[in-house]
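Below sits a lone chain in structure tokens, taken as the form predicted alone.
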Amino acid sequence: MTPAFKDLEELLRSTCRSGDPNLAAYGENYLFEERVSGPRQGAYESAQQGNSADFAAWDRWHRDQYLPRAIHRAVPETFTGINAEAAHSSALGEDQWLVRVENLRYALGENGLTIDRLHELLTAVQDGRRDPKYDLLDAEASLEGVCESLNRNPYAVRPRFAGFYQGLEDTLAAPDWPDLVRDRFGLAHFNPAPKEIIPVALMRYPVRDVLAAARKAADAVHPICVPTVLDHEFTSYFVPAPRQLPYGRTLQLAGDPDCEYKIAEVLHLRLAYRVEHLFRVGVVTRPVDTLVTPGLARLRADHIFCLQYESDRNDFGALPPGWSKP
């Protein structure tokens, strides 16, 4: 996107020659956003206006003003007729699998679960055999708590990103796949610390679940789109999917210089988990490593090489002149 207002391409200017990587990529981001309509980037440039001193009262006005009131709702601007241009163009089979990461941290806790304990009446549930150790009804029924602690968590409320089952099932197979499919989405926010661990729910649903959402909120027009910068707070693991591309693309936080491991991505309405979504869970126990070495710049670069390739768009991804680091 290119800024209307001057004091808006000042700050991204400023913001792209920081030498914090994390503060240039969310200058960069903005930048290189193809899927915002101008009606939509109009709209939310004029309501910014006022908010560009400097990077932090920016992003105060992001995430305090227009998440909440355009994103933060029961039927985010991202899936009305505004964000047409990122509306997902390809035809999805409503049997198509998607699959979604969620942290069990505050589910676990309201329910009094232990990960261990959830694991077992998981597998007892889906097995469907008789065990000596759970009642299944007793066990639907936790499993039923923790899907509804998912439901009205304080983030519920935001639009899901989610990618496609097919592209995981050989990931999902490693017996450390919450760290696998952790950095196969780019969840750096999941970072332990050393000994910590993070509870995990791989969720997985059809797109029949999201098109019958979208069927009770007169607003969703586009209820499946391509992920777009606007639609959620900034952060710098997150790059543009070139227009050309029918997918978002997630950085791969364990790198991907060959591009061989990005997942193709959407967000999608919310809808209701019930205990059928409820796939799998786990643990993630490995800090993200290749945040130190090689760096976040290194893999947003070969991030961007791999989007250039797929898109046949060696255009994409570079600066206006004059506005990288000297």
Given for the second form:
Amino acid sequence: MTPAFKDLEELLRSTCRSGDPNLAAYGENYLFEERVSGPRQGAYESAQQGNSADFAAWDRWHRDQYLPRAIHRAVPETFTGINAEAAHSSALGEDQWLVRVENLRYALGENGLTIDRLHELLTAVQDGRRDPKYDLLDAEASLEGVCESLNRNPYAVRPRFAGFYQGLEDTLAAPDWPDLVRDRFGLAHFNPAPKEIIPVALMRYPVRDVLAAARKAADAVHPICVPTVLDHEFTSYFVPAPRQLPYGRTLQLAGDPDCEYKIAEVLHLRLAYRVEHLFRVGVVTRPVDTLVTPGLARLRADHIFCLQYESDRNDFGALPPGWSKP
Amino acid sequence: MSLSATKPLPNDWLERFRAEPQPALDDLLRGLARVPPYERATPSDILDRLFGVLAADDPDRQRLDSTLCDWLAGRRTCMTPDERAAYGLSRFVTETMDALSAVWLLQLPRSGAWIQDHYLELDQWAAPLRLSESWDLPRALAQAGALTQVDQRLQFYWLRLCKEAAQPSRRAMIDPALNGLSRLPDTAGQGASPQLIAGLARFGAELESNPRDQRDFLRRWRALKARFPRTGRVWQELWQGVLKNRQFQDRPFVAWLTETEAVLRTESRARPVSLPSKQQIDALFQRLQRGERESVLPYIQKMLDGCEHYAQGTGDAHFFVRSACNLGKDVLAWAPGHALVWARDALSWSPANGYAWDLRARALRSLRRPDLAQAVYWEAVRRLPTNAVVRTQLALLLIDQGREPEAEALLREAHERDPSSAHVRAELARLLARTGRETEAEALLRRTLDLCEFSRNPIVLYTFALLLVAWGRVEEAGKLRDLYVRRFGANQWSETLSGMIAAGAEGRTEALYHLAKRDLHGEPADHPIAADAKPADWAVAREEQAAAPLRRAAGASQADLLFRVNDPVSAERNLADLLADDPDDLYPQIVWALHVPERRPLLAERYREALGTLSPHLAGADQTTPAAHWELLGETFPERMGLIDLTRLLRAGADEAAAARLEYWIVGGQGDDYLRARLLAQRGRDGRIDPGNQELQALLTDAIRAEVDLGDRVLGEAA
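Next up, the form predicted together with the partner chain, please; the one we just looked at was the form predicted alone.
Complete assembly follows, chain above in first position.
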């Protein structure tokens, strides 16, 4: 996106030249974004006027004004007509599986379960066999409670990042799959302290279920979209994808020199989870070491290289001359 | 060892939090703080990441605990209702929910203790702020209350909540209610406790025989089984008291349970929790009748403890509440402290019990706290708009204060709602006579005497005879005295009459003296026994502690009555004072909107999205209320569809479907018996329900006031 107003342009220039890799990333993401429509950008930047004194002012406005008004609502702007350019364009089979990682701390606490107990219950339901410890219907009822907790989360209304299941099977076969999935999805905020664990669920659901949920919301004309920089808080563990790619691409936290492990990523409208959507549960145990070494800037540089490679766009992700850090 | 294990990432927000805890935390909870790499995490997850692994005595963690506690304490008053609506209710609710969950996720002791100490107050405040399944502040608060418990003080709240959760609009509360019971500290058999089963039974007992209710009940039961794996024998023992209980026998949940659980179809060998026998209870009443006092009180207490233990094990408090009220009435004259304790205990189990409300207020009056008694009666009248007893008692207290117009309005309403009450008729006649309307008083009493239903009631005869003496019509009074003796035999009342009739002019003075007494028909007052002093002090102190919300509610109810006796200036002044003190207090806002139509749009705007309670929507409704909003109310509160449709008809004109539903409700609906009977009568008389009918408008006002959820603080905390 090329900012329409001089003050935002100046702010972006200074942000990109910042020595802080996070700040630089926020600025770059805005400039690299290619899917925000003219009307959406125009509306955003017009409303943003007067909040460009520094990045902190812009970020505060973005969080305090823009996101509550446009995104954190029953049908986020993301899925409405104004975001048509980011709508997922290629044909999606209704049977295609989407996957998403959910933090289970709240749901476990609310339901009085441990992650080990939940794992036993899920196994009993998925195996469908008579379990000496749990009646199948009892286990299902317990899992319903977990889904209900996830559905009741007030943040559940926000656009949901999800990836495609295909290509994830090998990762899920590993005993440390939660760490690996966390890395492949670029979920830097699932970063446990040493010896700490973060209980997670991998939710899996067909595209059909998303579309069915969207049919109940009249304004949701594009219920599955490619994520853009305006759909969430500014984050450095996200890079917008070139318009030639039909999906977003997750930033692989463990590094991906051969561009093999990125997951095709979309945003979709909220759907209410059901028991059959609970696919796997486990714990993230490893800290994200790469946040320190090699560090964010290197991860992003490698990622942008992959995006250029996949889209055949050598020009993607390049800052205007003179914008880079001296 | 990885770098991250030894050297945490630099964190600007944490540095700021150490320097300026309150604004830094406020920014974080409001989603305004940028904390890389957690930009996409929720505020409570960020707090978990930053503080979750810190030791309990870590300064940062302790700082978080105290700052979060202050933040929660300020949340109630940080915005007026209008500011909150402008800020965005969903955002406000999201932030508050997140802060509450941080308290229990991080197990912050000070914030948790603060939630426990202020729980009932917070519960009342949060009640309307349920916007949808996801934006549900009352539920999040209840979860926080359940998960931060360190003692048993909320036990009654959870048990009441289990019952309320059977209503479709409150169904989401069953999970925190059961959570609360399963996490009561120090119960026998943590988790799968008798209280938990009692809660589930109270929930089940209110459910209907339909697939949704069955599914909701069995899902909770099954989830509990999975959560607390126990042998069939343990469940059998826990359930047997419920399954043997006669109150529950015909309720559908018993069949749902026994159909799915083979083990519950068989008898347990363990001795079930049981009630004291009828002989034991009768023996106590006999001892009371024989005049035993101090010596019998410990036995009564033991018997009531047995009844309450049964209630705790089965969820059925019927016997306990009835026994507490009956025995309280019997000891009231000489042990008002005991009566007050029992009345409060009874209300904890059964907040809609008119006998318990009346006993509580009578006991307070006996303990020389008419101020508290009056506040209790105001609340009882609001909750139980068709209960003539509490309305009459309140009227008598107002007469004591020289507030005859308000008292008269209450007595006329009581008479209208319960024409079968001789007491109301006699008191109304006495007030009419006292205020110079002897003719009307006499006509009322003569009409009453002509009705055969009152022929066996001594109150009307005695009052009429007394009035005749006071009016100097001793001959007529003598005839009534004779009639009294023929019907009821000679007793202290007939002797009083005879004495006055025989005394001539002095008798007239004595009659006036009697007529001026507050309690004309009551038993003579007695001196409390010494053993009552301690319980009385304790119970009155507890009443004092809980008096503030009761007095506020009473203030708003008084304003309602002032409107009805055509004193809007005083009414509005009262309401303005209440709201100046607490702009968020819902009940005064509702009373104001009910009586001043210009205030309705303001109320509607403030609470349009807040679907936790029905009353602000009904009070704020007018012709501009969109049809879609009426439909939404019907979907959210299906159990109150009749009242919603009636409000719609009287305020905005109902459409065809609503009119048809209303007709069905009037004829065959559940609950609101008096309101439906009056509607039926009015429709029979006029051929339609007339929105312009003032009587119906007054009934609607009462119904909407009764719908206001004032929370459990007004009940007083149980012993």
